[in-house]
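What follows is a single chain, given as structure tokens, in the form predicted on its own.
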Amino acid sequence: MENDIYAKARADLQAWRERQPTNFFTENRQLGRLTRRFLGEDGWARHRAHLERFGAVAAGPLDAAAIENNRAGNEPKLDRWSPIGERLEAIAHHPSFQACGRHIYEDGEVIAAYGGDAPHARALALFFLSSHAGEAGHNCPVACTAGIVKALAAEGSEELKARYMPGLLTNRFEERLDGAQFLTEIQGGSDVGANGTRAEPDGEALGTTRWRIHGEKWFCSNADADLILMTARWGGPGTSGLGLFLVPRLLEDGSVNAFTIRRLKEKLGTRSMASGEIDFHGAVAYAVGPVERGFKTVITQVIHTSRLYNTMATGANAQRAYFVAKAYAETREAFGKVIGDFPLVAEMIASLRGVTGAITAAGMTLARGLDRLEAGGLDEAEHAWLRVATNLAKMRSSQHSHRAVLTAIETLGGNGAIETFSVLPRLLRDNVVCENWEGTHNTLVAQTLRDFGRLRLHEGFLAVLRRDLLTGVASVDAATAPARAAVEHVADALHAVLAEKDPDVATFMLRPHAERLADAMFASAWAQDVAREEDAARRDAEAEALGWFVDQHVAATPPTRDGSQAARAARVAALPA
């Protein structure tokens, strides 16, 4: 009898494992609906099969390789010298790192997507799939590489593009040029204007000025990247004196450029991707555009791109956590029934369902907005919305995802804390790094305040938000009604925020309003998505999940906790992705 008890428990756990998705794309109806809408019917016809193939790769061999790559002892290691004493400044990786890379770059073609139509919508959908495996050693470098592609396309000389774009856009892993972005210095952190790394002119090359870089960078992720995009000071103080420079790892003769990796960081998360401290000793660099426009290029082409990738990465963390927790709640038994039948557990799964639907819709809507912006298709208000929404989404998505992964861990109970039991502990660590990458929450609130105060961007942002919170579909508009009321409440509150003379106090005042606006923006993106669902029953079910998210995160007061609310939680929890 005792053995039967143990066997039954293990059978339940095996059933949980077997209920995990075998394809992250085909088992997510919302993602299919969003990609079809934003790629257009022609693009959907061309790319659907590839999305489906990569969804299976991400759930299968990529996930398995990422798990292997993150086992203790398989972390990247600094490899400074060759056996015969040649300077390498390289990183030694476990073979599973190369396997992850081949799946992401070759099967996924995440960066190669930038050579085709609707590049951001397609690349971010693929990146979302690959990020179900966590950082996987390559997803942060993919985001950095995307920033280099955008910066070169916008500001690079024709010679720089000819030299480096083919390698950046190739779908051959062994031939690729991957990228890194080095901005942070020990004294600066978020205060990039305090950076001290210097750039000294050194003639002309590749259709631009060649420079020599001297100084150090404190947080250098993808430390062995083929191409480094970095800021350095060419002029006076502040951000206006910072230029943007492309630093190749190898010089034309094949030797390593004049930099040294001081040490690798021992990070809480994203451990399979090497981050280090790097000293530059006159390294050869090429200006990307006029140096006086360097910091503007960093913000518009690099940071905003990275923040959008960050939103999709954290959204994928939440989505994967939802998959893990939902299947567990449906198979794990306690006290004579599956735990998902308990209202408190159903509430946890419903909360995960709401967060994943909101972030996925917002991230893909932002990707489509960036495609429209670069095609000249946004009006002034929509342009304001895109800038504000990108910053708010980066902040709020990582907060939601952090709570989502913790909720999933709690669903698994003690098993949730075990590294070898599920992917959740690693996702939590990776998500913490995402929360601080490309702007802490406080930095993003301060940026939003500046955009509202100096540029009046809140006016266009609010106009688009009000527009998109109404769809003409009764069930959807009923779900977003509390969000519409919240937007008006925040709009009134902004008068006092913007009237405050002390910017530090104003930032303090803005933060809860910024978080609420972010959640209202998530709700508006999801509302526009749900309204286009062709199956009426599914549309109304998703509208209820949308309403659950709105009531939890945007509404002024939460719903009464009674039997009808418990039944509502059960319905939302039962709704598949």
Ligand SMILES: Cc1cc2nc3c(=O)[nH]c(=O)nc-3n(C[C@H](O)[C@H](O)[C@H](O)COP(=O)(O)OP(=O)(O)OC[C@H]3O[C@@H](n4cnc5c(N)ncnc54)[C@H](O)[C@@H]3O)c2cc1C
Given for the second form:
Amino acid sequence: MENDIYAKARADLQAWRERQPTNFFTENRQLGRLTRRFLGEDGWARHRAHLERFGAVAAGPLDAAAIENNRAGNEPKLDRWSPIGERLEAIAHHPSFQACGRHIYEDGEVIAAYGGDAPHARALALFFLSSHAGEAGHNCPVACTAGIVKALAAEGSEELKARYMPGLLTNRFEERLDGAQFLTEIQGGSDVGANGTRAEPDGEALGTTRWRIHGEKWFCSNADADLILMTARWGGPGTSGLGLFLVPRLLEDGSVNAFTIRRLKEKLGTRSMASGEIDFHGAVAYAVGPVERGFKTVITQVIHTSRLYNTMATGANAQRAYFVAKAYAETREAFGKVIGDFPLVAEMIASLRGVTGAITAAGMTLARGLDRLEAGGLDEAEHAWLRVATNLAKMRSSQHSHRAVLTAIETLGGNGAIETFSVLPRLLRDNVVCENWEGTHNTLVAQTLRDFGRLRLHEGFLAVLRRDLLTGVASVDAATAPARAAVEHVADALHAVLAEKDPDVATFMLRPHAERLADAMFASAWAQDVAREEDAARRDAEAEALGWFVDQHVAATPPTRDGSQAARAARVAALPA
Ligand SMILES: Cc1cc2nc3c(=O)[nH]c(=O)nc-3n(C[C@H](O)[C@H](O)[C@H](O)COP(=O)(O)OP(=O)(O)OC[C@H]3O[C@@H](n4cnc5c(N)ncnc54)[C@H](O)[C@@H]3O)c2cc1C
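Could I see the form predicted together with this ligand next, after the form predicted on its own?
The next block holds the full complex; its first chain is the one shown before.
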């Protein structure tokens, strides 16, 4: 009898495991719908089979390799010297790191996608898929490499491009050149204008100016990257004196450039990625574009790209957490019924469903925005929207994903806290890091204030937001009605924020409004997406999930908690991805 009880519980857990997606692409209708829309029919015809294949790789062999790579003891290790005493400044990885890399770069073509059509939409859809495995050891380098590709394409000399682009864009893992981005110094990361690392001129090379870098960088992820993109001071104080430089790991004679890795950080999360502290002792560097434009280039081409990658990585954390928790709620029993039948559990799954729908739609819409920007297809208001929405999405997606992973852990009860039981503990740790790098929440709010105050970007941003919150589809527009009201409320409140003379106080005033605007923006992107759903029943069901998200995060007052609200939670929880 006792054995029967245990066997039944174990069979339920086995059923939970069997319910996990075997393909992160084909089992996510929304992602397919968005990708098809943003690749266009021709692009969809060309790339669909690949997306489907990679969705299976991400859910299968990549996920298994990521588990191995993140196992305690398999973390990267600093390997400074060769056996015969040559300086290496290298990182030794567990073989599962290489296995992950082959899946991501070769099966996934996550960087090679930049050599093709609709590059951002395709690359970020592929990155979203790979990020379901939570393989931070590669996610961060992929985001940095994408930033280097963009910066070189926009500002690099022809010789720099000719030398490095083929290696950056190859889909051969072993032959690839991967990237890192070093801005942060010990005296401060948010205040990049306080950078002290110096660049000294050293003639001309590769169609640009050559420089020598002296100083130290405090947070250096992907510490042995082939190509480092970094800020350093060539001129006076503040950000205007910062240039943007490409520092190759190896010099022409094959020796290691003049930098030393002091140590690797012992981190809360993203442990499979080596983050170090690095000293530069006159390292050879090449200017990417005119040094006077360095800071502008790093923000527009590099940091904004990384922020979008951060949105997609945290969105994938939430999506994975949703898959894990939904299947658990459908299979785990307590008090004689599956736990998903309790309205409180249904509410947890519904909130996960809302957040994943919102971030996926916003992330893919931003990726499409970058493609349109580079094709010259954005008007002024849309350009303002893209800049503001990228910053707000980075802040809010990581906050939502943090809560989503915690909610999934709560759904699994004690099992949720166990490292060997599911991916959730690792996703939670990694998500905390994603909240901080590429701009803390406060920094993003301060940036948004400057964009609103100095550049008046709120005007274009609000115009696009109002436009996109209306779709002409009744069920969708009903769902977003509280968001439209919230936007008008924030638009009114912005007058007082922008009239405040003290920028620190104004930032303080803006923060809750910025979070609300971000959520309204998520809702608008999802509204535009779900309005295009061809299956009317699915469209209305997804509009209900959208309405759930809006009521939870944007509406002025939450709906009354009664039986009909509990039934609504159950319907939203039951809706597949
Ligand atoms: C694991 C990991 C890897 C990293 N890898 C890299 C990397 O590869 N390259 C790189 O360049 N950086 C990297 N970073 C650094 C990261 O980008 C910085 O930590 C981040 O930008 C914040 O800078 P800081 O740590 O110096 O915090 P600080 O700037 O000191 O901020 C501390 C606190 O003060 C707040 N604050 C600062 N300014 C304001 C303001 N104006 N208004 C209100 N509040 C404010 C911040 O929001 C934060 O809460 C990494 C960080 C981590 C954790």
